[in-house]
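Single chain ahead, written as C-alpha cells, the form predicted alone.
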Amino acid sequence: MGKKVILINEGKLSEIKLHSIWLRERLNGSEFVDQNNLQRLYEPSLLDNNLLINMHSVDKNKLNVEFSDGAKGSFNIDDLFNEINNIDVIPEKKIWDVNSHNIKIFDNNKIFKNNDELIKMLKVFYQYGYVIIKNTKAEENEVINFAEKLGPVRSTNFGKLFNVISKPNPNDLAYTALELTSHSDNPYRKPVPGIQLLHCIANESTGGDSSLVDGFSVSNFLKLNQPEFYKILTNTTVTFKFTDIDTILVDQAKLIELDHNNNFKQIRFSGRLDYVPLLDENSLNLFYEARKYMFKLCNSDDFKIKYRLSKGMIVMFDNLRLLHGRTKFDPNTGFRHLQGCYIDHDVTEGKLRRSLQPN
C-alpha cells in the first residue's frame, strides 16, 4: 500500500512533505500536458482523492514518482523548491538611496539586439521601478513602436497613444504648462495601468524637468518612522474620480495598498483626484495630517530624483510603485511634446520570464 504524502529529505527539499495529488497534477509529460502551452490535458478536479504514491526515488536533482493510477514521472527538485518557497525570476524591489542613486539609462540600439542587455534592462526595471531609454527616434508613434516590442499596448479613454502638450481646455492637467507634483497616473481606473512610457519628441521650453519618487521607499520610511500615519494610510479607503465630457471613472482604494503578507503592493497618490470619506473627527484629523506628511516626503529631495528628458529619450516606469512629476514650463520659450502609452505588468514580466527560459 502506498502513501498519500511522502517526506522528502534530499538537498533543498530537506524535511518537506509532498501530497500525492499536489505532485500528480505537476506531471508535465506529453500524456499529461500539451507541450506547446503546458496546459493540462485532463481535469485535475477529477483525480481520485485517495490517490497514492506507490514508489519514489531521488536521483541527483530528480525526484522520480509512480502513482497508484499508473501515472509516473520525474520532477526537478530545484523547480519544486522554488515553487514551494515562491522564488521567482522577477527581481525583488530595492529601496532607493537618492543620494547615491545613479539614473538607470539603456541604449535603444542595444536592448533589442542583445538578449542579455534586454534581460538586464528588465531586471533593473523591476529592482528600481523605472528605466530610461536613449537613442530612440524623435518621431511621433515611436513610443508605440518601442512598447510593442515588449508586448501589447493598453488603450484608455485617452486613446492608445496620448500627447502631453499644453493645449486649451484640457481634460487633464497634464495637458497644461502647470507644475505637476509627485502623483500616480489614473488612480481611478480598474485596474490602474501598471506601466507608463513617456517619449520625448521635443523639450525646448524653459522648465519642464521631470522627477520620479519611489513609493516603495516612502512607504517603508513611513512604516519605520511614522507607524500611526502608516496605519491610517494603509487602512483608509478613499475614492478616486475622473470626470470629462465623455466619461466619469471612479474607483476606491487605499493610498498605500498592502498584499496578503502585509508587504507593499501599490501606491495611489493624486491630490487632484482623491476624495476622503467622512470619518469621525479624530480619524479625519489623523488622516489629513498623515497625507500632508506623505505629500512632503513625496516632494522632498530625500526621495525624489530629478532629470530632464531630451529629444529621443523614453522613460518607462512602474505606475503602481513610482510617482512622477514635472516642473512648470513656459510654452513661449520653446515647444515641449511628449507622447505616452501604457502597458501592463504581464508584458514586462512575460518578456523577462521568456527571455530567461531556455528554448
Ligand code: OGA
Given for the second form:
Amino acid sequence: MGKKVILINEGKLSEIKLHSIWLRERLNGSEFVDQNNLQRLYEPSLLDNNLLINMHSVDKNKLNVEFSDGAKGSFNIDDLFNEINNIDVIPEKKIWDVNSHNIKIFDNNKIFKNNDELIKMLKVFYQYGYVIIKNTKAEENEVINFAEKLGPVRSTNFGKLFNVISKPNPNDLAYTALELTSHSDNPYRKPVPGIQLLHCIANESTGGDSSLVDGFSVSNFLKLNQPEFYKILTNTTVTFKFTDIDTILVDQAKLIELDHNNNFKQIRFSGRLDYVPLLDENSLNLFYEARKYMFKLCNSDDFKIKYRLSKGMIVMFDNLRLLHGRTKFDPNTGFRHLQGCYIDHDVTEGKLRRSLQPN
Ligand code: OGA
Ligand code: ZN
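Could you output the structure for the form predicted in complex with this ligand, given that the previous block was the form predicted alone?
Zooming out: every chain and molecule, the one shown earlier first.
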C-alpha cells in the first residue's frame, strides 16, 4: 500500500506529487470513459477519499498505476506534464511590432482546399489576433458563406449579418460615414462576441481606410510603462450600454480584464458606449487620465496597422483582443458597403485544437 500521493523520480515528472484521486479520475480505459467522447462513465465525486496507490512503475513514457479500489491503467507522461504545466497546443499571443509587421493575408481559394493552409491561418489568427482573406466573392451574404465554412454564426439584435453602410437615422454610428476611432465591438453584450468578420463588397469612396490595434500589446505596454494607469484600468468596472428602439443592452466590465493569473484576458474599449461610476474625485481623475492615455496609444501609429479593405476581402479579428477602426469617408465620391457577422472562439479554437491535439 502506498500513500495518497505519489512522487515520481524519473523523467519529466520528477518531484511532482500526484494525488491518488487526481490520477484515478484521469484513467481513460474503456471501463472508465466512453471511448467515443472520453466522458466519464462513473461519478468521480463518489470515489473513496482515502483511495491509495498500491503500485506504480514507469516504463519509458508510460506511468503504470494500480489503485486500492482495484482500478488500474497507464498514463502518458508527456500528457500529464503538459496538463500540469498548462502547455497548450493553441499558439501563444505574439506582441506586435507594428513597424516590422507584414499584414497576414490568406487566399480563400487555398484555405478550404487544403486543411494545412486552414490550420496555418488559424495559428496565425491566434498569434496575431487577426487574418485577412483575399479572393472572396464581392457579393452579399458571402461573409456568412465564409463564416459557416468554419462553424456556426452568432446572431444578435443586428441579425445574423449586419450591413455597414452609411444610412440616415442609424442605430449605430458604424452605419454612418463618420470616422470610427479604435474600438472593440459590442462591449455591452453578455458575452461579448468573440470574433468579428467584416467583408468588403464595395469600397469606392474617398476615405474609409481600415485599422487594427492589438489590445494585448497596448495592455502590455501600459503594464510596463504606466503601472498606475494599468492598475486603475484593470480594476475599475464601467458600464457599457447600447440603446435603440427595440432593446437596451447593458453590461459591466473593466476596460482591460485580467485572468486569475493576472494575465491579459480581454479588452473592451468603445468611447461611444462607456460610463464610469461616480467614484471619489481622485480615482476619477486618475481613471480619466488613464483612459485618455490608453485612447492615445490605441490611436497612435506606434500601435496601429493601417490597411485598405478592398472588394472581395474579409478581415477576421479577435474582438476580445484587437481594436478596429476606419477613417471617415465621403459617400458622395463612391459606394462603400461592408457586411459583417460574429462567430465564437469555440469555432476557431475548437477546430485548431481538434487538428493539433490527438485527444
Ligand atoms: C463596425 C465597424 C468598420 C468599417 O461595423 O463595427 O467598425 O470599416 N466598421 O466600417
Ligand atoms: Zn466596429
